[in-house]
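Encoded as structure tokens, the following chain is the form predicted alone, with no partner shown.
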Amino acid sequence: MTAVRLSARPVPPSLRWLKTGAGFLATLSLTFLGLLLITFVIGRVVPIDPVLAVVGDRAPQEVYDAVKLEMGLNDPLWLQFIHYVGSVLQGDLGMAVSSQRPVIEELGRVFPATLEMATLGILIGVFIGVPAGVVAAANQGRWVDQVIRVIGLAGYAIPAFWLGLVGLALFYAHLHWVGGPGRLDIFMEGLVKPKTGLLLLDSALAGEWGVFRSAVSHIVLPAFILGFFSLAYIARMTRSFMLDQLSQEYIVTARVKGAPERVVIWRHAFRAIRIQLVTVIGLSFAQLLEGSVMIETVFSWPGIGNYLTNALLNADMNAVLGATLVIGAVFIGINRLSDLLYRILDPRARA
């Protein structure tokens, strides 16, 4: 009896989009929900009355009374939080209670100044710490390792408002290298119309050259502070990434072959990690996003975590948890698009 062998039907390449787009979007919607679930909890377990907040502490009880119903705060837990991400999921994020404006104004003025700020750090980031890594897992063992991991070392040891006091004192205040706190010169403030939010963009697109060059004056500094703390991240990884690469049969063949070093470490070694570069990239952005308070603080940068700073101290919950969605936000959507520039670059995750 003749055996009859059965094949699998290839799934067509449509198709197969289709359910990594679906899968994709599916995680996405899970765990914004969760972050949904994560800040609504820090709104009701913080010791802060969002009503007084409202009112201020010598209102009347009917007055305080009359608000809180209004404000929902008298309904069952499970049906404000429905409220919750029904308000959301229209772009209501609540009034602020300092500036009675719209959070979600207030975040769309705030946040280009961090993303343009983090855009720059991460270039810095990568232009100097993959090559970094490179060069010290090339050299593994030898002064240039030794002195890249050194770098490192104290990208993950330095606290971020000391080397940011430290710069401002010598490259502003002594040398005069760079601009000040701010992301301008006084005199300039108000010359370039916001288009983008974007001011280095903005300044350029409208010809106001010299309003660019006080806007690049102000942003270089914490830039490369930033930029430092990507840069050991990255170059630490790279290198990691690197060594376990040179220690496969592949790059011993290649060797063995007589192919030149700088083939073997860029050609052949570099090229296996890029992929995995991806990720580590990809979650240094977010984490400079996110972790741009201290640098914000320090350099009165008009950013989201200067927002945020300013929004703990005045109480503000509306505000608080609006910049901490949207900065949640951003980290999902960075690692989730990490995850499928991934999938697309690796043939093998999309099996």
The other form holds:
Amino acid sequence: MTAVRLSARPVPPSLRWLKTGAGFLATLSLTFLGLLLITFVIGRVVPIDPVLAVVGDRAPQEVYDAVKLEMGLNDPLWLQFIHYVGSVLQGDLGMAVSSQRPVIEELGRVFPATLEMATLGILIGVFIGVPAGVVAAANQGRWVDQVIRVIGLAGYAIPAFWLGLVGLALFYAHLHWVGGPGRLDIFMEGLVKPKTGLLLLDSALAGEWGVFRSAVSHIVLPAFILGFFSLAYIARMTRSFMLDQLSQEYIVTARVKGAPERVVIWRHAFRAIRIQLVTVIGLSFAQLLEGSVMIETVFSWPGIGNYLTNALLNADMNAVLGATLVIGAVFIGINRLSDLLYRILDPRARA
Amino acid sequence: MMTVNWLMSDAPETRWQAGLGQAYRTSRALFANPLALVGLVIILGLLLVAAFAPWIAPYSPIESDLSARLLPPSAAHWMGTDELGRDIMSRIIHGSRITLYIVLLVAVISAPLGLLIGTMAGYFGGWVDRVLMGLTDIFLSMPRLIMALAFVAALGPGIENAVIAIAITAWPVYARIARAETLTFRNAEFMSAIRMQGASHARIIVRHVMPLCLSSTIVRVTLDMAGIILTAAGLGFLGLGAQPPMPEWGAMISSGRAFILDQWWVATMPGFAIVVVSLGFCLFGDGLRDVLDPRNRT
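Form predicted in complex with its partner chain, following the form predicted alone:
All chains and molecules follow, beginning with the one already shown.
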């Protein structure tokens, strides 16, 4: 009897929050575990013998066996996996073979460069993409709409690395509008001590405006190219969300009531899609991190993507897996976070 | 006129007639959409160029001619020549075969896999559903390109391994779609009817559930083709996909990278081929979606 009454009563908000939070943490940790399992499996599939990488191929059999035992490679696979998870949780991603330094330390060094570029990219994507999508939807079928649709399609069809190369040839080599590859002009290298690792911020804080200008001229092109792809995606999604809203009856009501078109679009329709946009922006930020692998390679940008591709070419597996793990973790984190945010903000998704 | 009436008949006498009628209606709707037609023309063009590559290409894609290095586009070499004096247009024409090979292979591996997993999850429900979809969700929330890179790093560079790596990262989307589709008719009467006739689970899934999920999967695969082409080209660009001297478009851009500042055409021309072909699949996929799957319009 009491049980029935209890379940009929609405769940108190605090408990609901707890449930959402617990479910969030559960899926998050499960997904992370999946990521770890994948990198673990990839690490095992590799034909490179990790023992040989340590002892060299001329080592006598006893040394080889001893090292193998010490590295725990005789343990059953599930135990090795647990050890692997444990060491990753402690921040131990192994040593990079090429530099003989801990991978985690190197990743910490290169990550700010990626963060800086990706942040600028997403800002460009949001501040151009969202208005573009709204304008396209408000002018459905007219030429503005067609242009924005073509841009949206181009984001799907153009390879990022190719656009980067074309941009370099055009804006750097021919027009001299922007700086070339790298983060700074060579003679400016090392003038500013890294504090946050974000060069724009560091040089501005130190008052080194020459360095700041050089950094800006170098980041503009890759950030815009990266931003172009999130712009295309965000504009496309914004447009379709807006079209959805504009076809609803409350919009007709607003128009009949005599509300000016600007109010109908921005105050009524746009307000309704803000929550959906949060998810889209989160998703495109995550994709941006991925896209930066290609862009960084083209622009010799010393970020995590460039680190990853260099490690790939050197077959430095610890570095590859470490970078994969970090990018994957950030990607998953942002994805799940925007999912959670959507659930918190949208009352309909709570049920 | 007679044939049209026969095709559009409301009461087809045979399965064959019904199927043809359906195909006729679909193609009529497609032909009404100019952008989809452009996409179709591009895809057909790709197929033709790939099929007749040796006859279309004016030069050999492999043989080098060092006296004709890095020539700009001209009447003799419409897209110029590369650092070994090879005609870039001939290489792009032959490269269409590689692109087609990758795209088809990825589709053939990942679509049936996703279809099987998705329909099984939707059909059985319960813990099967939870396990399979949990797995799918984990794969879905991974960054695809990074995963493909890591897989290729483990398997070793090469076109087959690139295909495997892309396929491994592509199937979860199809699984999600197939499951959602299966759930919509899971409790329909015709399903009970088949079950009461004594059909086995395997037979129901393969003969009755899968065909119904096919059209939305095909739409999704077509839309994904552009992404697959870009990923494959990206792997080629990083030196992890097709290996030289294969005229793979991404690898061609990569080798032209060294000359981008002075001989821009070497890296630029293959990029146009990638853009055109990806665009073709995008446009055709959009059109197909509108025709076959009007519910999921975005």
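Numbering follows the first chain given and starts at 1. All values reported here derive from a predicted model rather than from experimental measurement. For the two forms, the rigid core is made up of the largest set of C-alpha atoms that agree within 1.5 Å on superposition.
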When the rigid core is used for the superposition, does F40 move between these two forms (threshold: C-alpha shift of 2 Å or more)? no
At a 2 Å cut-off on C-alpha positions, does V63 qualify as shifted between these two forms after fitting the rigid core? yes
